[in-house]
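First, one chain by itself in structure tokens, the form predicted on its own.
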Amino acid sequence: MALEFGLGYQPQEIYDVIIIGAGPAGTTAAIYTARGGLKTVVLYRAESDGALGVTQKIENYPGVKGPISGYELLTIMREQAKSFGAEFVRGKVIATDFSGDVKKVFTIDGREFSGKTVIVASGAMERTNKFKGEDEFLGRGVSYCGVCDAAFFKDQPVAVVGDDDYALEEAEFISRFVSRLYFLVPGSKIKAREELVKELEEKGNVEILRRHRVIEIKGDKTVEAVRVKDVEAGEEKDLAVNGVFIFLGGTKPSVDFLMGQVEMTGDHCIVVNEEMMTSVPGVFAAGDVLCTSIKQAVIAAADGCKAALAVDKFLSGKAKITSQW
């Protein structure tokens, strides 16, 4: 399977391991692979990546005295991984090619990363349900990428739907182009650092609407409005917009970029053996993509450790996994 993106980007080097996701599973894996001397790159979607990143308070993570926010805990983990030489690169993964000995990973901004092995630790925060009109107007006003499409809405009104720091960061970028931006938050809280929320609130062309749920995306040939419900008031209204950017999360494993190349269950959970390897040699998985019944940061971190040690075994040709202290 050859993927041609036509953007002229050529990978500069081949990593020993590419880790997709910078939550507790991916970051722990990076600590072990980098400390073990493997050239490691971690690709992550947002600073507060995954479920842990948006958790407000942690008090039960071993060795870390709480209370501490999930973002703070992730920061500590990432700094430890970086101290051993792990590289962290922001970029949302949209495609992969596992057909050769060298695996390829592609990000939404057109970059290509090559590695001898891959650890998939992208979590489980994809949406299972879509809004009425979302599929109909995809590419005709509906977008999932501000960096890709914001410029197409120069001096036009748009809506951004989301409730975390990824959505906030995308909204801030989009606001540089558009005439008006409605930031629609389904609930009462935005799961992001207060400084990010304040920065968006202070923009003159942005209006944050909490407790506003999308009912339908409407239009003719392109998007013309989004119908929303003010949950607090119990009223529905149309917002006249030419674009709707959607950055909501959910509980489905984030595995679309695997493009069916590894064995999965009917619930889109990745199947691995006892050494965390998938059905494709050299491709491993850890964390919530495995749909473990108990979802805890410490369990995801343990998965990441196991996957990292298995990568070391795979690359070195050892007969068995070697413990690392």
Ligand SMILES: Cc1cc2nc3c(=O)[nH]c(=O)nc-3n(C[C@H](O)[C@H](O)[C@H](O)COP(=O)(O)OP(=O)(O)OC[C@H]3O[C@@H](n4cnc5c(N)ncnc54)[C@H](O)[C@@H]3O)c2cc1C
Second form
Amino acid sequence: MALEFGLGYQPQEIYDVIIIGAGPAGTTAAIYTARGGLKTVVLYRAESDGALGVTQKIENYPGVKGPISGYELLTIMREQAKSFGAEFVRGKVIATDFSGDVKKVFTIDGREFSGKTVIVASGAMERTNKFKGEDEFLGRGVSYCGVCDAAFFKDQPVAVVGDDDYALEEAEFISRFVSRLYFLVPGSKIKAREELVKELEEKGNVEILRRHRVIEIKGDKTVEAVRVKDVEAGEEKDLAVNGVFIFLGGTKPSVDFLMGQVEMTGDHCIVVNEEMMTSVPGVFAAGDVLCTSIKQAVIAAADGCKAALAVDKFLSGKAKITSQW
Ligand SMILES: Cc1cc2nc3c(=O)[nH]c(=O)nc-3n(C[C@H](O)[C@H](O)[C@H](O)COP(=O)(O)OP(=O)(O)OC[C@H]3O[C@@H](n4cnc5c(N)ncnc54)[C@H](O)[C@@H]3O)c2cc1C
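Beyond the form predicted on its own, can we have the form predicted in complex with the named molecule?
Starting with the chain above, the whole complex follows.
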């Protein structure tokens, strides 16, 4: 399978390992691969993203006396990985091509990364349910990408649905183009860094509506309104918008970009062997994306360590995995 994206981006170099996800699994893998001398790039969606990124307090991670926020813990881990030479590059992965010896990974902004191996550590925070009208108006007002589509809504009103760092960062970008932006938060809390919330609140064209659930996306040929329910007041109303950007999370493994190339269970959980390798040689997986029964940062980190050492074995042709001292 050869994927053509036609955006003219030429991959500059071939990495020893491309790690998808900068949570505890991906970042720990990067500490080990970079320290082991492997050219490592880590791709991630947003700074304070993923299960640990949205965790407000953690106090059971060994060696780090908390409570600290998940984002602070991740920052410490990422600094450690960077100190060994790992590159961290922001970019949502939307597609992969594992058909050749050199694996290809494509991000939403049209970049292409090439690697001899890949570790999938993208967690399990995808949505399971869709809104009424979401599929119908996809590409006709409904979007999952601010960078790609915000400019199409210049001087028009839009809604952005979400409650975390990723959603806020996207909303900030979209607000530069649109006339009005309704930021719809389903619950009472925004699980993001305070400074991001403040920055968005201070924008003149943004209205943050907490406890507002989307009921339906409506329109004719394109989106014309979003029907929302104010759950506190118990009232429903239509907001006139031309676009609806959706950045909500859930509990499904984040594996859409694998496009069925590796073996998975019926619940979209990646199947790996005892060395964390998937059904595709050279493609490994670690952390919550495996649907491990115990979802804890330390378990994800341990998975990341195992996957990294297995990558080293795969690339060097060693007979067995060797520990790193
Ligand atoms: C609210 C909450 C509280 C928790 N509290 C604790 C606790 O106190 N102690 C504890 O040990 N564990 C806790 N956990 C569990 C722990 O956070 C997870 O088990 C752990 O973070 C899983 O690590 P991971 O690296 O597999 O995935 P995540 O931490 O989910 O990281 C996934 C990474 O993948 C990236 N990603 C996803 N999709 C893409 C894509 N398409 N392209 C590029 N990058 C992508 C994300 O940006 C992120 O960097 C908590 C979880 C939650 C949700």
